[in-house]
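In structure tokens, one chain follows: the form predicted on its own.
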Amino acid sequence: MSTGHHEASWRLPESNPFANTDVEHYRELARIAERGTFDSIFFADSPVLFSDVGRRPAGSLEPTVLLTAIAAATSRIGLIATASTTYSDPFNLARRFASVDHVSGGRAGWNVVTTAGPDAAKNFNLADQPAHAERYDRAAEFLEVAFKLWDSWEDGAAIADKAAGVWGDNAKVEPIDHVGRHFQVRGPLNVPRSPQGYPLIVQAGSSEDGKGLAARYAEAVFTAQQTLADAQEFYADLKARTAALGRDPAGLKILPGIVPVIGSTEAEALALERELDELIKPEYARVQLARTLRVAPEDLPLDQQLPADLPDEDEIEGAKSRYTLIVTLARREHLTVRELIGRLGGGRGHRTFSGTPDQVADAIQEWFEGGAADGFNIMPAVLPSGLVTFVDHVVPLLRKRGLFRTEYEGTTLRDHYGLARPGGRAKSLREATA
């Protein structure tokens, strides 16, 4: 999020308001995170202009292109980019992520999204977004095609026998001949099998369709919960769904987002949080909230609570789970629209936490040991300063408590997550029918 996850972070004197297109800014963030032995860095993305350009730095570099630049500036940290299955084709994305995996030496991850909202649809020759269930049905087939393409080259297909004049073994590179409801793809991929076999598959939807997709395909899930109880319920549900499909639940890492605002004292952290919240321009934020809730901005008076007659989740074709989270938060805590805007300004529905390094470490440990998380998506309110503070003051506490690595033990993103490299489906299918 360039200057930080708090929407007003760009207004601080320390912030570079043009960081969103500054490659060196992102390289430096990656180096800081790598110094903290983070598993990965993660770039959200959308095929539509994100936010009102008056509100905060808007417009973003295409993330897989950005990751190749970051790969050259780092050596271990994983590199995860978002790409939409609704507004892409499987061949192009399979090739793109295989390429990033090669360029980075096996550090690529793909955050699979179905893209909510009518604005994106209008960028792709559509009058409106496809229905929620239709987007997820397409996403499932999209992933199946991508897996087949990544497996269309076996390991060892490139022989490079100079004496014989044979570069590759044709028997180990085959078309996939996929014919389905949404796609017809002949293959094979025009990129050899990459170091990880497949990039790490990440998913971030928490609707029923989203959880179904995650249980079947995902290896990591980014999620948003406000309370320990909600996080525990989501964690148990998704692990159970994964096991019911015959997968090892340990092969799916659940990572709630947390927005830490850190000070040397609790009062200092709260003062920084207040400073950021006071820099929010509510007229911009109210328009965005109204769009999410599918109401008119004038229906959301700043100093009143949300109207009682909001749509049900079933009526929402966009980001269903985020809609429900926002409405539940506002109702549970009886927040006015102005107060809700302040709560969402830091993390857009993710848990925000202000305190000392010890208090942040305590909050992380409580959720981890309480069966609510396998790890966390750290979302500093201000970048780079919030990341530096986390790496220098929270990571040492987690290490001291035996909760986090002191150094990298592997070289690939799968190594960091403790996940095995896929063996290759094409080869195993041939062996099964031989």
Given for the second form:
Protein chains: 2
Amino acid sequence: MSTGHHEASWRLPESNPFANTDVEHYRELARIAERGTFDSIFFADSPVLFSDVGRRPAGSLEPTVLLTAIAAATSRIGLIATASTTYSDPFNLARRFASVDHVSGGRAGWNVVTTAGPDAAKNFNLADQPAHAERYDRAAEFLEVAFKLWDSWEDGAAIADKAAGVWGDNAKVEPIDHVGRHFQVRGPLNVPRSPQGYPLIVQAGSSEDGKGLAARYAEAVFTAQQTLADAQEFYADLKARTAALGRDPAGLKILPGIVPVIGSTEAEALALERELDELIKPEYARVQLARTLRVAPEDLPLDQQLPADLPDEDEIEGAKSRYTLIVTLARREHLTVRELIGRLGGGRGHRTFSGTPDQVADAIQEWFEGGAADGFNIMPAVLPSGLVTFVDHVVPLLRKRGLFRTEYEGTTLRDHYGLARPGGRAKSLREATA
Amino acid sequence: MSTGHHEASWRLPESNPFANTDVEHYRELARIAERGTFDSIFFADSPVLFSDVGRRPAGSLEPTVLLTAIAAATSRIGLIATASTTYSDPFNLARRFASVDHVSGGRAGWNVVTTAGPDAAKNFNLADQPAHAERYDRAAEFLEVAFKLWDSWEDGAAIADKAAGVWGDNAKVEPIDHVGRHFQVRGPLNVPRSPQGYPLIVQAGSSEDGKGLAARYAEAVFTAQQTLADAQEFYADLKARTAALGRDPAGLKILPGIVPVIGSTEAEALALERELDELIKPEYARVQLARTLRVAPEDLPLDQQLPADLPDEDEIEGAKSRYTLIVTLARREHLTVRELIGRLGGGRGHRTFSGTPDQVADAIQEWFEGGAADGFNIMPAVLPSGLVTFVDHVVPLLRKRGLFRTEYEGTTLRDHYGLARPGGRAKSLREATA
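Can you give me the structure for the form predicted together with a further copy of the same chain, which would complement the form predicted on its own we have just seen?
Entire complex below, previous chain first.
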């Protein structure tokens, strides 16, 4: 979120409440993160205006536009945009990501989402969202089409022989002639193969279908995990699924979110967290929680625990894993609705952690060394201040402990993640005939 | 085109044949044009890889990405991207243009095209293109939806009352609930109203349907006109159609294309034009011409005139006005296929003009004062050198003659065109109840 991942962050005196449409705000965030040698920056997105605009800054810049604008202000940091396979079309989207990869010199990533909820569907000629399994089936085919389009130009297809008057080698640019259940796409793509070949493929759904898609295609997974045990279980499960499909599990990086609230003492950090939580207006959040849980707001009295008779995850066609995470969190910790709203408002399901820089570094190290994470999605409660504090006070500790780079070694996002550049069509053809 | 509007420009020693994916090339062009106080820069586009890649630089960066990348390197010049209403979706595209308008500080324009030809359709689940009239019907509804989405947020909808904890005024952000023949879109848009309200609306088709769409919606029209008489007739016709719909004709700017080839003497300019024409390989161009004319390439011997029995414009479902322009040009000037190919290769149907800076300025002044143009789409044969020459040698003459600005007076693209900012939903509602 523009002013921070805590939903009340915009109310702090330091926050710019119009940052959501201010490209300079995002350029500043990117420069700070690049100073901290982060792999990448990432923006969540959905093709629908969700939530009451009274509640918090609403509406945002389209992510491929935003990241292109940021690219010019940075030189190394990766740029990950969220885009929906349910409400986009593979030809246009594949071209847009290839274009972002070209203009950024190989720093593009795509967070592949299927977009939960009936409201988005209503912006795209539909009365309701396609069923969960159908969305994931489309997502898989969408990715297959995108891969084919990105490979429709071989590397080196442009010869540019001025003397002979031959610019490109027609044998190296071919239609894909894809015919599938969801898409018929002829190709080739109308932009040459980009520096990374493909953008980095990121996935963030943790439902069964989501994990299946991630194991098959993703190179990085963002996930919300509240406890070390849950994170370890998720990590082991997803790595095993990846291996079972014949992929090297090291080729898929698992990155739990963490919302750090940092103080020079633990008491100071907790005071900031409390200050933020007290700025949450529960009436807004209760409406949203009720929608997620498929109950009426009046069935969620603020000082009682969740009702006992909620639907099973199986019955949910929306964001299944988020639903389960919320219900599990509330039941495990016996939270009242008000307490649950505080927890969700702080990190929207992600782990919040308040403490000193040393404590935050310890928390990160524990999960990293404990087989729960290959890295983290750092989601400061307040932006830009929380990011500045993290970069200036936590990153140096992680570097001193040998846990994090001191400078960028490569130039592309794939370099930062230690992932190879996909070989392209020529290689695929060789593999197919080997 | 990347290296210039002459199709053989990439073969010159000075040209960078990989400029088509080099964002620095385009940033340089934009800075040169901004130095010349141009209203805007504009890129044609189609969601299909057209032509043989052997022929000339093929593939290009997606225009909204490209223009966003250019925005950061400039501060005043307008940024016009082409996007297809036939192969896009109104919610995503309206948001993308609003986003470009936000990140550029109000410099976005949209060249609305319906995309002719069966090849593009095959990239989007279709076996063939929708009929011409159907594409224009969809385009009109697409624009109506986009206008509603851009107005779904009133200006000032964001209050950002930190003390009260109220960010936005819900009464000023409303669904559009559009239900039409082509689209059902609930809204509201997921980005606040942008600096210009709407991007500048540009149109470039000159068929009957195209002129109808332009008269109703466009604020600028790009057009290919070969002679003063034709341009005057087009100008008068389109202004009359605009007035007939109750619009002020001054609110629609007509901008014929001109491909200047400039030399310090007329002979030098003609030599450069000849050098370029001799670099055209006619075999590539003949295939494309045959496709446009719906005949076989072997029916077009290079040293004969066009066959007598070509179809009427009525039978063409593709780019009708381009078809007619080509046939009319060839018949009027009794051109052989080889000569026609030279003319089309130079300006692809636009007027080519070779001469000294004074002669080019005269040509521009004649059309401008003769009721044939409100301005021009300057399409240098070679880029960047032709643009540098135009800015350094023709623009000063136009300024001295009082025909062109010496500095930018406003900051938005609408300012440069002298067009008002659309009033938005509040104003529309007042008009509806007045």
